[in-house]
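The chain that follows stands alone, in the form predicted alone, written as structure tokens.
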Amino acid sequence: MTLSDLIDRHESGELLDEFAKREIRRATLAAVAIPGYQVPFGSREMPVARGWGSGGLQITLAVTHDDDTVKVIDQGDDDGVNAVNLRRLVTSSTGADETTTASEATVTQSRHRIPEDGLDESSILVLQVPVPEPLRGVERDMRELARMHAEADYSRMWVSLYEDKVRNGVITQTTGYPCLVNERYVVATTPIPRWDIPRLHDAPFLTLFGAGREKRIYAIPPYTIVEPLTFEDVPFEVEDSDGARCSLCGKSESFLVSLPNSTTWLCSDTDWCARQRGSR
């Protein structure tokens, strides 16, 4: 497919044909049926580079209908360049409405954040995945990786976490922290911060993970057990901003990010922050 073909499809609202959408939905249903299992799918060319959200975009286009309402965020920000362009692309291709309010969205596509609140049983959360294989850091051979998942042999992951703890005094892995889903498969939670990991456990919403470059889809269905890998005497901890408060809304109970070379803190979730200030 050429660039001109992609442009023609975008202008006609046909980024994915019905055959492609059905294939992605079938892979998604298989992923939901086996929580945490990586289901291969035929990743198509998208008007974004693979590695920049093409997998999440394909899932969003496949599951979104014209009666849906779509929210797209980039690191918690509704107004980032990536979020604005993807939202415009999805709504123009599917006919869905758009929103910045999580509670109004039926489909939320996110790059590395879970909205602070608002997702319920009627919500689908789509997360973009750069590297879907959680064991890539301890094993490179694809056949060995397949064997380890098939036999639930995650001992080398535990050894890696133990070595990290011994070497640094704490487990230093922050984003993409490995989790055991439904007491069976270890998954890569994408580069979401550790702050968001507990909110995947027993969540009322469906979470879909799409990796376009590596052609994999996996899922965490509603009300599924999600346990971060940790040791009995080393409790899992989320990020601590040492009592900092958002400079805009004054709250401290959301995930905060600091401005570069500054002591100023802001809520990562811009919609949540705006609602706390009463501006939305």
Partner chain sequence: MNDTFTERRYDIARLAIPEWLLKVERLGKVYGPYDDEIIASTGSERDTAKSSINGSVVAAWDVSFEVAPGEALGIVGESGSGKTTVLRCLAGDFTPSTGSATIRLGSDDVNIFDVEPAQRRRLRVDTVSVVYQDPSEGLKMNVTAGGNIAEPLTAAGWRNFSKIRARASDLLARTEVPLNRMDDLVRAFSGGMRQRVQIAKALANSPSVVLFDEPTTGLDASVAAGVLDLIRSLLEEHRIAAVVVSHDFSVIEMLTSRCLVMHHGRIVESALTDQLLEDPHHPYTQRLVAAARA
Contents of the next structure:
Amino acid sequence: MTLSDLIDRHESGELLDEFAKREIRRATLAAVAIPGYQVPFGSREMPVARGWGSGGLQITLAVTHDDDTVKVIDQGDDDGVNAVNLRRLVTSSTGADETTTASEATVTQSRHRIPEDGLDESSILVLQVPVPEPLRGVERDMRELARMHAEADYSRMWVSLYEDKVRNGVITQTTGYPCLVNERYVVATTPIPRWDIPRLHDAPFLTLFGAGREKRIYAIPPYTIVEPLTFEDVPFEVEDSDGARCSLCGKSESFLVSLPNSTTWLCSDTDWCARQRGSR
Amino acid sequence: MGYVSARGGLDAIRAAESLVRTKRLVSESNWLEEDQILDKLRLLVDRVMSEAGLWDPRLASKAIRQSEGDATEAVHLLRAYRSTLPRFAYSEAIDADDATVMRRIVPAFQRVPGNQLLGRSVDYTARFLERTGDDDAREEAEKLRAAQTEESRDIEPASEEIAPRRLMELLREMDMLVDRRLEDDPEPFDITRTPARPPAPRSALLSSMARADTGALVNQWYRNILGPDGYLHEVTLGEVRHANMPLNVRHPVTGETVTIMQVRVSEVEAIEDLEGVEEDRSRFDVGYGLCFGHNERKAIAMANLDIACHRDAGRTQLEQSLLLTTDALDSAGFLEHLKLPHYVTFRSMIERKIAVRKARQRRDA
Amino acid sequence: MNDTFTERRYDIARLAIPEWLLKVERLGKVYGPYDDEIIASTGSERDTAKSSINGSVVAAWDVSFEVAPGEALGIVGESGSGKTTVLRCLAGDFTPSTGSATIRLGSDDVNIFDVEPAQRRRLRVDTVSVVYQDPSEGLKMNVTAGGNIAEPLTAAGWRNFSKIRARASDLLARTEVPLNRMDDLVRAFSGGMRQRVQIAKALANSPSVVLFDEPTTGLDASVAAGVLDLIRSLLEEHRIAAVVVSHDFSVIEMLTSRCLVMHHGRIVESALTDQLLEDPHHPYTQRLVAAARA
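Could you please show the structure of the form predicted together with the partner chain, as a counterpart to the form predicted alone just displayed?
Below: every chain and molecule of the assembly, starting with the one above.
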């Protein structure tokens, strides 16, 4: 690529220069090669703020071509304002098509959810990560954190789970449940709900985690062992809706969110919900 | 395709965008010229360039205008723009002694070679709010302009004044400084390409602070003076400078070093009185601060924190604080992300509250 | 006088059980640069650990001993004598300047000064435990008694909540911590109770070596006596090789059968503990014993 090519690229409205994309692809490959390991990368500033999906956006821009089809959701909703904003940035910058249907998407960027269905071997799921370090709750010093990961020394995580169970009778970790990937690294599963955790295990799709502010990329390659940290005799629990049903589609098989009155429930995955209604 | 369902969100953000743009462009007052921002709000321009890590006064002025004076937002615009540009070259190392000094003070001595040069500074002007009307101000400006032309403006300052010898040189000659020059000459750490994490080389720390939010750096300094957990020595300032520095690159064809521009910087050398048990009590050490533009507050904080971090030597997490918590965009962006929808996480939290209650009931039953 | 020491050392060598489990050879820890001359400028005979040549501090030098399974070795001396330095080096908290410390692991001999930091920490999980004078060094104050014991257990791979609970309650019962305190934060415990929890934690993975650093210093006399009783019965129960560091002869007398006396970083005398107390040879030991008996 010549200098003038690079300048032409810039003038065509790209959000990242080509060198940056190459760098991000290299970091992504390293992440895939070492499942769960947080690969540092030279995270660039994006037209969206740090904490607003700048890491996910950089990965999506680096892996998306004009023949791709992208889906962008926030909280499971294609219509969330942040999802809409990111989607138009991705499509205008890459020339990719857009969709709300996960099975049609080659790249799905998401904040806080995995689509209920539709992801397969041809899919890449890009999750926006606010806090990539799963051990920060038990250790603040980054030098010590690096050591703990290097030695797979996770006993303090186990102690925190033990203490939680002793104090509260249940494990109270809510979203972003810590998981052991490929029997080696503990990762923060963004804040996706526990509901989505079992679907990371042995998943057919590639999941890429982008933390722009903390400048880390990590990955769960397809068909990787993903185990939520829990004791052998304390079953991992997903969110319990106590038999509630979505007031739009009437289904209870998806992750439901409630209105403040606690009696009206809705599917968090709006596209899945719409398809249920269509097929009814 | 379910695209139609996405319309509501798109309409909402388009409306917000339009409101911002219309209110900014359509108003009773005149269009704000770039020259006016450069000239009348020069310190804001300097600060924005310093925190963006990008020297381009015109772009910075545009960013300040677009952000309606929000410095952090302006920094964001500049950095995001910078992300779209390929990097063609790295500048050569600058010898700070090639700089031309516009202001220079040395608090450590009464008289120094090259003299104290107060220059343009409000340090000793009384902070009275001027309530002059616009017409009076214009009239005064005319008078000042006339007086200025009568004065001889063309006297060249003496060379020892614009390039004075550093106090550090003199202290070194007096054998007053510990020598901690490195054996090797490592390439400076590029914080825009590799995230700096402790333990990091000093160049990473200095680059991070040079680009840090001014307020964050001042706070880090003051927090270590008066805060609950830090302890930081007050330094004696050996050198406070506002100067023009030449920026050199190697010509891609001839290989010659060419000066492509001048950047204005604030530069500070801070003298530290060593009193630790393993330190050389008979000598001083020096902290260094340098940032784009005229921003002495930032450069002083940086110099003092540089030496504090060196002396801390990893005993506390000062280095982590400086490397990771002082960037304007990191902190502001993450703070503001709290405005994003969080109803999935919140739902999960409520579910666990109920689970805890059920567990308690089971235990008590 | 020198002859007498030699004779006694010979006795000890003959009495020592040949199957050592921990063998320390020529351990040295110096703060600052050193050479033979600087080392020679310090020690008991020079009455200082600090070299007059360059100010380097020879905190411990030429310290050698062996400990057999089921045996407790005492190291006694005043503060600054180097005894805690020796223990900290064995614990991996300090890096020694020279020497070796070999632990017999099955058929393998491992020099713990020689291994990678990760392996050294690993050894601390299941092979070498430490009971510190200050419980806050060995325990997390904001974690429950059970949780503190869960840490070495989970580090050793325990993943079953009920089994961890059972093991923790068993250990707490053996260290005489009331079981209804198991789920209380250690912060809420008295000094003696914290020390019992620390001992329970130290025993979690049935280590072969336990290092005690002034385990009862700072406790009330009656509480200290109870903790000493506990340590003694645990040492008798398990085939642990123990090193007990103390300035207090009553602790050494109660727990150990052999002991070393350290002064300014050097071993000045080593003997069977009861012999040493009855008939101290070295003038420094005589002074210490006399002070203890007073």
